[in-house]
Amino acid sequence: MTITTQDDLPLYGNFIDKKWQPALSGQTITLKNPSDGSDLALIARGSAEDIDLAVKAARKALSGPWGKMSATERGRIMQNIGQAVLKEIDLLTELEAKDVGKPLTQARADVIALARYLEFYGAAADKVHGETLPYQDGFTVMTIYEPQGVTGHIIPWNYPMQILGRSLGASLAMGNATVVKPAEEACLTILNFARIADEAGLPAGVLNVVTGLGLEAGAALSAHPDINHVSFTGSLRTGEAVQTAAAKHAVPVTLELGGKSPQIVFADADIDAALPYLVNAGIQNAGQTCSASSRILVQRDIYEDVVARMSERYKALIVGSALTDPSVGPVVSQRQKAIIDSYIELAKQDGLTIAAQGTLSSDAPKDGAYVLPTLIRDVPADHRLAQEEIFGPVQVIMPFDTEEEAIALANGTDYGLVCGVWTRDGARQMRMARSVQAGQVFVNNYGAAGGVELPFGGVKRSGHGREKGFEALYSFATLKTIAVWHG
């Protein structure tokens, strides 16, 4: 799967039609280790020509054994791949930690989640049923679900394995063939997953992986005329470009475009239970999480207490190299670090109060992309830090007085992905859950431990379509109605 260059760096080619091959241009991209800034590996710099080869291979697979395979057989292969992933958990964990900068504990959890997606969707493959519809006398009418065809998957750098699992798993379960374009910043686990899936018996052409720049390979995939569905997770700006390109061929798109997700803490909440979620949901994966809780809204009666207790937790956070398994690892790149640092500097320039920050480990490599987790208090609702997705370990905290004010603050951004509500009042729980604009609402928890089974997606500028759970299966299928006249 790899060769060694003169610089002793592993070189990864594209995986197309069951074969590893360099980019047709011969060009490569150098990956950096965000923990220390060192060169990590070389990947192929795929282009439109490589994407076209991959799409053709996927199209061919649909007319081969994969297209003729029963849903039960597909499911077995997927579950076998899930088990094979777990057998290589140590390798995948280390690669994800080096590539993304995730602490080892978080990287390992992502490997387990990838396997779980394959197990869940593999088991679901033969359980998507159509219906028989009552109609006029003399007709029997039924519906069936069919694969869409070739699906394209543009995967971001923050959770390569998890987002691959939830997107690819649903598509394969429905019988589609796929082309995956990983983020150029972090793709080593996806490339190794392609090898694992191949060795576990996935037929040729069913999974194709083309690496490269988003503006080249990613743009070519979303605009390809022979793609039948595009799944994209990433920034709002890039998502708009993907949807525009796909629209030229009337191709449906699933978009997950991030958020500015609040946790709302009422005075009657169990603060001891809430505190770990209030902090961890903002700093996990160095805050580079679409559903990160970047806004904490606290009822004024308990505001100072919550600020003080969150500050204590922030001061105890240690930032360091991913392989040391710290509280918080580096962000993915120096470019991302510069963006996050600019927001923290903006807070200082505007006179906002930094309530607390984490601590950089004494042994953290000097060239790593480290950002101190930062809690900023009393942020005005219309300030950029309260409105824009920072995508780093930065949380803002602000007070509210009434339930109505809390709803207005929660809904007062362009995003609507996730919301957390902390209150013991059962009626208020339901009022808040129904009133906030979000694709997921968690009451007295945040995230529900990931929940492969739980449909996930946003409203407003957080995107559209749903991933995870059974709902995702229908997104990757075409519903056909059959009406038989028999008199």
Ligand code: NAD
Contents of the next structure:
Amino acid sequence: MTITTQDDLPLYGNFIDKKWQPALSGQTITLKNPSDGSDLALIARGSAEDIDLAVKAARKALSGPWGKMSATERGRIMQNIGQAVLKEIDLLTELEAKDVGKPLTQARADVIALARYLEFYGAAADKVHGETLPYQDGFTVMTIYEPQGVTGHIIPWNYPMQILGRSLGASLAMGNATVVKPAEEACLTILNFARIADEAGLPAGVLNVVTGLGLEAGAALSAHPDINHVSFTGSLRTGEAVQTAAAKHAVPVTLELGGKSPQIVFADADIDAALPYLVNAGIQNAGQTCSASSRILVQRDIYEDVVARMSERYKALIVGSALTDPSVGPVVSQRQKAIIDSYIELAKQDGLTIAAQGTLSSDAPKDGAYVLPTLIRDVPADHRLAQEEIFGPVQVIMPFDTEEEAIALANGTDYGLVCGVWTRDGARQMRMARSVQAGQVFVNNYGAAGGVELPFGGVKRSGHGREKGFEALYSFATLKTIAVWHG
Ligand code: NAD
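With the form predicted on its own already on screen, would you show the form predicted in complex with the named molecule?
Below is the whole assembly, all chains and molecules, this chain first.
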């Protein structure tokens, strides 16, 4: 990796066909450190021409050594990359903390998750197989899974390493070649990952990374006529644009568009066990998590008790610079802070009650993008705070009386990504799990510690298609049926 400097800042190029190169336009974008507002690095401002080069490099790679390699060998290279990622855990952790504003503990967990995706999908590469099908006499019919071709991956800024790992892992395992467009707010770990993968033996052109703005490089990737699949994680609005662009070439897309995920707490629940999940699932990564639990629904008998006990936890949350490993870091940018602050302001204007907030550390740099974690109580179900994805450390809490009401509230938004249910009643656990509209349901836990193995994705406006788990491998493959007439 050639990192030169400009204005005393590291300058990163695009990674195309095993070579680091500046954007063809020569333009750059400045990355900021959200903990203190300082300039962090310069990245290439790639555009349609750079994307075109990357797609061509990926296409070429499919007819090179990668296209001829056995699935076992592909998987072995991926597992070697996973090991190489772990060897650089300290560097990647620090870069992610500075770039995204992630507290060190979370950034480190993300590096481990990236390595785990490569391990999981590398090991799975030679375990996807077709079938033979009973058919008419004289025929032998079989199905085989083949690579789709060139897959595009548009990655958001909130979990660059994890989201890269989950979509790239499944795609590479199936033998595709890839073009990655990381987010313009945070992409240093992805650029370093390209270097690590190259050094660990990934052949030329199999992974290309083009940085740049969404409306330029991102739009060009989703509209490119020689792409065979687009995987996108991000906002609903951009997801619609990506799907529309890809539809012009009949290209399949996987969309993961966030949510307004509830945790439902019944009066018989083990509240001591639930409490850390109720709060952490809302404030992890400063609430900038697609599967964040931003709505807490509590049965009325225990409502006041849960509000009080969550409030205590909120008051103990310290917000500070990512490198001090606080309970909550800054949000990714001043722009994101302004969006979140506007929701907290709206709550105040509409007379909603703020039950509790966290505390800003006395040594938090003054130009950081800090938002105090905020718990807002008794929010009406149709209020914007109970309906819209805020993507910040803000949770709403509201009471319900009956199981039917809990289901109606849980399902009463446009989204359907994740749902948590807390109850000791086994039959109710199953009734709730079957009734809520969500891609994942967690009973008496939330998130199952990440779960690389667990298929993930949404219903309704949370998107479609599944990533993670073995299931994702089929999303990045195409099924061919071969019917042989032999008489
Ligand atoms: P975004 O959806 O616009 O950006 C995500 C990725 O898409 C980035 O790589 C971006 O460069 C790219 N992109 C942007 N416009 C594009 C286009 N027209 N065509 C192709 N690619 C494009 O998200 P954002 O503007 O960074 O954040 C806005 C809101 O999106 C947040 O407040 C949050 O609600 C939501 N969001 C959700 C997730 C998630 O994990 N579900 C992640 C990031 C943001």
